[in-house]
Amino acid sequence: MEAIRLGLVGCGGMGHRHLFGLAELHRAGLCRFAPVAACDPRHENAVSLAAHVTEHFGTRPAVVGTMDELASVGGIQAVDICTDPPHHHTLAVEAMRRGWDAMVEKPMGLTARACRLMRQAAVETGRLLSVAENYRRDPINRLAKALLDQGVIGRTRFMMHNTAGGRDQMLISVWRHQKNMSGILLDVGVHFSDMIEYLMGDVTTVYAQTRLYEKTRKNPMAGKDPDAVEHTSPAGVYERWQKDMPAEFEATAEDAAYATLVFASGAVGQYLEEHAAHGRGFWHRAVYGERGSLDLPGDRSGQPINLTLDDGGLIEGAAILDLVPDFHVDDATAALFGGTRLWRYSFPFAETDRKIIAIEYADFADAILTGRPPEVGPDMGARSVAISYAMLESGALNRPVTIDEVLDDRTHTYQAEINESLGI
């Protein structure tokens, strides 16, 4: 089967992580893409990514700086968009109008209005739009979903998603702390929003308080040699850019959200996302039902699920698989993680990151070749953005906010400034 000619658009840290994921899929013999172009207005970024393509695929892609130049490469069938979030909607819409299928990094769009433009373009052009949401692809999260679908803990009543840490440190990059670039509650929150709905179904209403605590953020990598320090950023790829970022900068995006969520099922959620917490940080995701509870590990950690049942005590380890005899991960996940019925795994984080991004690519390719929708399409991607903004809108308005009013762009008090900066 002829490979899908792919353009890689956005060649910074996330673009490099995506390429490493594509290479992981290639090594597993499952890659149906041919990366033929690296596109970034920052020439050095495109050159760097092109060198990695050559290393892993044995062919050098074209190095281009614009979408017009990308089109001139010829034969492009699909693009993977990993730019800064303000450009997601313009590039995805342009790609679809050029007749290309598109995968775009999260958040799908920078605002609910940007997402609406992307959804409209997908409908009008008939092109495929996939959102590269990675946490749900984790094999342990697949198992959690299977346990809930099987009704192991009965009808779900309550979910907790609580995480705190961060102090006054920069998270990966300056732009993640800027309201008009994708504030941290959106950039991280869409992951959590997607996972919450993946496990629990649709969120209908949010009531939240939000805060900006740390108005000055610090970058400990400023001016340092990235080869002389321990790489602690995701997949160890961001330090090369962090060294040139300022040592201190002003943060304009809220860094804490405290929310109550109501689900269509009638279940209730408690949500805490705190990126300015000092002292001991924590992580806790759990689901409670009529007959028991699931305590879930951190995403991409490979740690096991703990299941507590009213009549059976704690069930952990491989025994948890006995409760879902029909559970199997898809072929790509099985090949990459080494099993069809996984209850734990152990890989270095960078390798886990590559494998899960590889699964995103496998889904994107299969959707293109079969005509089926991608697992995370424009509607689902837009919902994750809407849930994150519903918290921020609720905080701004001091009232409960429905997901529908944000999705439909009827409530956009918090987003108005961002929409204006985007010119939409």
Ligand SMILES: NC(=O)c1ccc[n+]([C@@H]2O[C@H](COP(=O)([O-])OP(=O)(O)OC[C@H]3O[C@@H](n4cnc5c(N)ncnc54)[C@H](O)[C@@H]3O)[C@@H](O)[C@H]2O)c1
The other form holds:
Amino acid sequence: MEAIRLGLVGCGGMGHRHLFGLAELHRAGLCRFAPVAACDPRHENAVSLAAHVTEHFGTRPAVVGTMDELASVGGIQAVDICTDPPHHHTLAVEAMRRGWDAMVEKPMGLTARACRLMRQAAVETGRLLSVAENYRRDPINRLAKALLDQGVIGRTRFMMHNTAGGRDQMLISVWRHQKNMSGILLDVGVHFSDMIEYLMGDVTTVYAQTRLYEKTRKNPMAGKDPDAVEHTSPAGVYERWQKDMPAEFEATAEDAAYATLVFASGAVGQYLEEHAAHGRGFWHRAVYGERGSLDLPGDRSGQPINLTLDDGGLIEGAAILDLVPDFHVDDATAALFGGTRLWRYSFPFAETDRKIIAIEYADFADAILTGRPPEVGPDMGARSVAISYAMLESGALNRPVTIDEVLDDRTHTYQAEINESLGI
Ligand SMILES: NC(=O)c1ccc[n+]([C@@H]2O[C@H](COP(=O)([O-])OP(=O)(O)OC[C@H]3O[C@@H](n4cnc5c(N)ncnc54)[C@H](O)[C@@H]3O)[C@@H](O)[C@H]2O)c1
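Can you switch from the form predicted on its own and show the form predicted in complex with this ligand instead?
What follows is the entire complex, opening with the chain shown before.
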């Protein structure tokens, strides 16, 4: 079968990580894509990504700077959009109108309204729109979902998702601290929103307090030689851009949310996302049910789940699999992670990152080739964006906010300024 001709759009940090994921899939003999073009208005970024394509695939992709130039490459069938978030909706809508299927990085769109435009375009054009939401594809999160679906802890009553850390440091890039570019509570929070619904089902209402504590953020990499420092950014790819970012800059996006969530099932969630915490940082996700609890490890950590049952105590190690006899991961995950029934794994972070991105590509290709919907399509992608904004809207309005009112764009007090900056 002919490979799907793919354009890589947005060749920054995540664009490079996606290519490493595609190469991982290629090495596993499961890649259905031919990456034929690297597209970025920052020429040096497109050139860099193209060089990695040549290294891993042995082919020379076109280097282009615009969607028109991408179209002139000829025969493009799909695009993978990894630009910064303000461009997601314009590029995805344009791609679908050109007849290309699209995978777009999270957050699907920069606001609920941007997501609506993307959903409309997907319906109108009949093209496929997949959201590259990676955390749920972690095999340990697959196991967590299987345990919950199997009713191992009984009906769920509450979940906690609590994270804190960050102080006044820049998280990866300047734009993650700018309200109109995808502030940190959206950039990181949208992953958590997706995971929360993946495990617990629909969220209906949130009531949140939000804060902007650290109005000046610091970039410790400014002016440093990236080759002379230990790489600490995700998958070690960001330092070469961070060295040229300012040492200090103003942050305009809220950096803390404290929320209560209500689920359609009747369960309740406690949510704390703190990117400005000083002192001891922490990460905690747990689900409690009628008969026991699940303590879940950090996404992409490979650590085991801690399951405690009233009538069985702590279930440790591979014994957890006995409770879910039908659990098995999909073929691509099994091939990449080396097992169909995984309860832990251990790889360096960059390798885990590649494998999980490879799974996203395998899902996207299968959806294109079989006509089935992708795992995270426009409706689900838009819901995660709406949940993160429901917290920010609730913080701005000081009242509980429903996910539906944000999803339907009836409530947009907080997002108004962002929509205006996008011209939508
Ligand atoms: N899933 C994850 O774990 C994860 C991790 C990091 C980033 N992301 C997401 O990936 C996306 C990109 O983040 P990043 O860290 O790579 O940002 P980045 O700033 O490093 O890279 C963005 C790139 O997009 C390019 N670009 C801007 N406008 C463009 C256009 N019109 N056409 C083509 N290219 C364009 C920029 O020049 C830049 O090279 C964001 O949506 C971010 O939220 C996801």
